[in-house]
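In the block that follows, a single chain appears as structure tokens, in the form predicted on its own.
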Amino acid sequence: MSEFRPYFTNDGSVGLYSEEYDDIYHSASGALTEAYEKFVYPVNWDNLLLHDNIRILDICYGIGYNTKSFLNFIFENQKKLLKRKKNLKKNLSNKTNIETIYTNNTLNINNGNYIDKLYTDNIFNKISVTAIDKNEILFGISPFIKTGVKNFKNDSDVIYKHNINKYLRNNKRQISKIENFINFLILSKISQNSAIFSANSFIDEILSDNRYAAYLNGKIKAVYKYLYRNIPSCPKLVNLHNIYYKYLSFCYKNKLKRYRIQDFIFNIKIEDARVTVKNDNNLYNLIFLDAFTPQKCPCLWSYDFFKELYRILDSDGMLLTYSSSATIRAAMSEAGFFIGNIYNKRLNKFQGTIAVKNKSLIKYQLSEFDFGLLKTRAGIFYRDQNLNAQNEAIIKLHEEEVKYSDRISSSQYIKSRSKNEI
């Protein structure tokens, strides 16, 4: 993991700094919190849960925060609703079997309330996730990453280099956590991929390195080591499901049986996301686009890539991303998407972008100012016609187009708007 440097973010979850991109993977203010606020809370749950099958495309899976947050959110709500179902049954004299829980409250996800009309029979067997990342190391360490750490100490070099200490000094910490059960589940899924886990896996080296011990989950490490200690001839962890019943606590055995969460499908793609998407003919209900910043990884933010994403998005699906750049929004719009804002209730501001085919799914419309910005030089998008160009070539082509464009600059546009308003 030499090319990645771990650090704790302000909500007690681990973020990574990339040597290759000289940038941080996750928001220093809270890696897990960001995943919830930009890829889970904005989902139109009432609409999503109507589908017989829920397909999710997680582009740049990384260490899995977006997928794990999605599963964790459903799992936590399932527990709440099943508890209500159990209590309700106790109060019913005829002990009627209740197949569906309908909550009386209006869904307020930011406050952690229940999902309205969430079916409790088994939602997890409806979920299929296709996760893409070029780096198998990130897949491999994703189940071991810690969350919910209250007291932590960081690598001062990373903090100094990227000026993230201002976030970490914030006393208003909102500690967030992924259930261990979700991490056990992810481990069971990715362990069946021979490219990630093999007899000579890099994982053993990482798990035994004291430099990373503070950032890794001891319980998940114990399960992994138990498997290799007891099944030394097994080249991959194909028998992990059986370990639940031999090694895990009664609590987790109960959860596995009750929620049947292991039934969800997890497809791993270790390759360039452009290759996967170009050859994919599935339709997805949700697309999580969490690639590195466009200035450093424009190949996953080009107009041509968004055209492919538009093709594989379901008619009432959603594409969610942290970026609110005019360059990216213009590419989305040109590719055919309707675009809107993602509202962060906790911070009381807009962060990120939602892109859809069905305009009625957009809750927070872009302003007239935002749409005007797309017509400036800031709205000139990246191009990658054959979806195989190097980042450097895409950036150079973009710079040339901006340089010779007759559009006004974004600064001129902002000044003219300010004068008109005055």
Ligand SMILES: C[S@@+](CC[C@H](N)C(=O)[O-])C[C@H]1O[C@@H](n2cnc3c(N)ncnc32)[C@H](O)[C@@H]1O
Given for the second form:
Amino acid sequence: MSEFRPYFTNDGSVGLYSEEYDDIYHSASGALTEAYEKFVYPVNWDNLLLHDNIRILDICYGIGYNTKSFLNFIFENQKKLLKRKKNLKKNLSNKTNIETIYTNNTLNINNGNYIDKLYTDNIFNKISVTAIDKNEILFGISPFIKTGVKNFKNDSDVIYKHNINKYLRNNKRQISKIENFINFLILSKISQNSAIFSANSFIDEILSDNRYAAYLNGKIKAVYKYLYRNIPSCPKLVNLHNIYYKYLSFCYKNKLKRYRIQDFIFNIKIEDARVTVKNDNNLYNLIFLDAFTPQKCPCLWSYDFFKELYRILDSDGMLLTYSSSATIRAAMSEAGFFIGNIYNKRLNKFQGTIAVKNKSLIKYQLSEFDFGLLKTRAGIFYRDQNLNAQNEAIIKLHEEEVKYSDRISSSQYIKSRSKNEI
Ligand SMILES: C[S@@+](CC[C@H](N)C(=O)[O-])C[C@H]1O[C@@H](n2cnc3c(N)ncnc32)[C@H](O)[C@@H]1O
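The form predicted in complex with the named molecule is what I need now, so please give it after the form predicted on its own.
And the full complex, kicking off with our chain again.
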């Protein structure tokens, strides 16, 4: 039986623990906070907003925080982002001397002639997300995950709690939550696109198990139950929107209209991310890479995998990841990327890595010290030449290479540099 081990992270969003990897899926200091800080705020928005159609690759979708936070952010900041988009496009057209008129969802008429419609009241006309995870249960559970829970308590009866206790601190924080209509959107896409729900009784078990009730969103669960219990003959073919409108309050109706959800495309890939990426010839504006740590899941951090990611990143695209280890940075750099830091404003420190093809998109450059670190043993990267090796084999190969390397160790390197330099 698959595992499902939820607990509340310190910002009131649900995190998971994986026994298989003996690792947590999300930062204990806040699953939602982490998604925003690592994958949403660091996006170069001025560049992204110049695009009308965007493509996102969410590698290791899990329970979907990164995709959901991205959508939540643009829907929460609709007005601000639209204004910014207008100004950016205006500046651009001023620069290129093109006369432009901006309207909302109407054709522009200038001296009797039609000119191109520059934008609609959608920030992006089309958002296409390809989400990959090899665990289909997590896809199914993802729309139900609770966020923004105040006064949460991690149940001391939960037998596995001792495993995660070490990660939890007492500094509870409250940030925003994922709007229900985003969860609904994901639920409707998952229902349409795959047989996840019908194929998986474990998802039903989780949804109806009282032990998990505190972690799951009751409203979304109600929609799901309504769909699957009341209309068992054609659960996935019913008009989900109508049911949603009937069943839930009207408060999302306008939002759903405004954002034209039919322009949100959600491709679900339940397989090894290496397989998906190898067979993918799309170009992505954003790639989120959120695998377990390089030591636990090296197959998604190898030089060979980064080479593939380089191939499918658009020329002004951005790959974002939480890891800032020298091993993965060296692999990215060798694969052709320019790399930069992610700055966490709340903590006032660098955390994570941005990889791009266009160097000008990098806001926070690596220091000379950081680059030096890549040349030490810590910068020896994982290899997975045929993109199909087992994690254990990749680790073994890496250990051998490190062992016989004549590079200096990272600790020698650090010692050799003065404190000031660091
Ligand atoms: C740290 S969690 C990701 C958390 C996720 N972004 C979220 O918001 O919940 C890592 C995920 O990687 C997935 N995973 C591990 N190895 C994989 C592989 N080779 N291909 C695809 N997914 C993989 C696991 O199933 C797990 O869901």
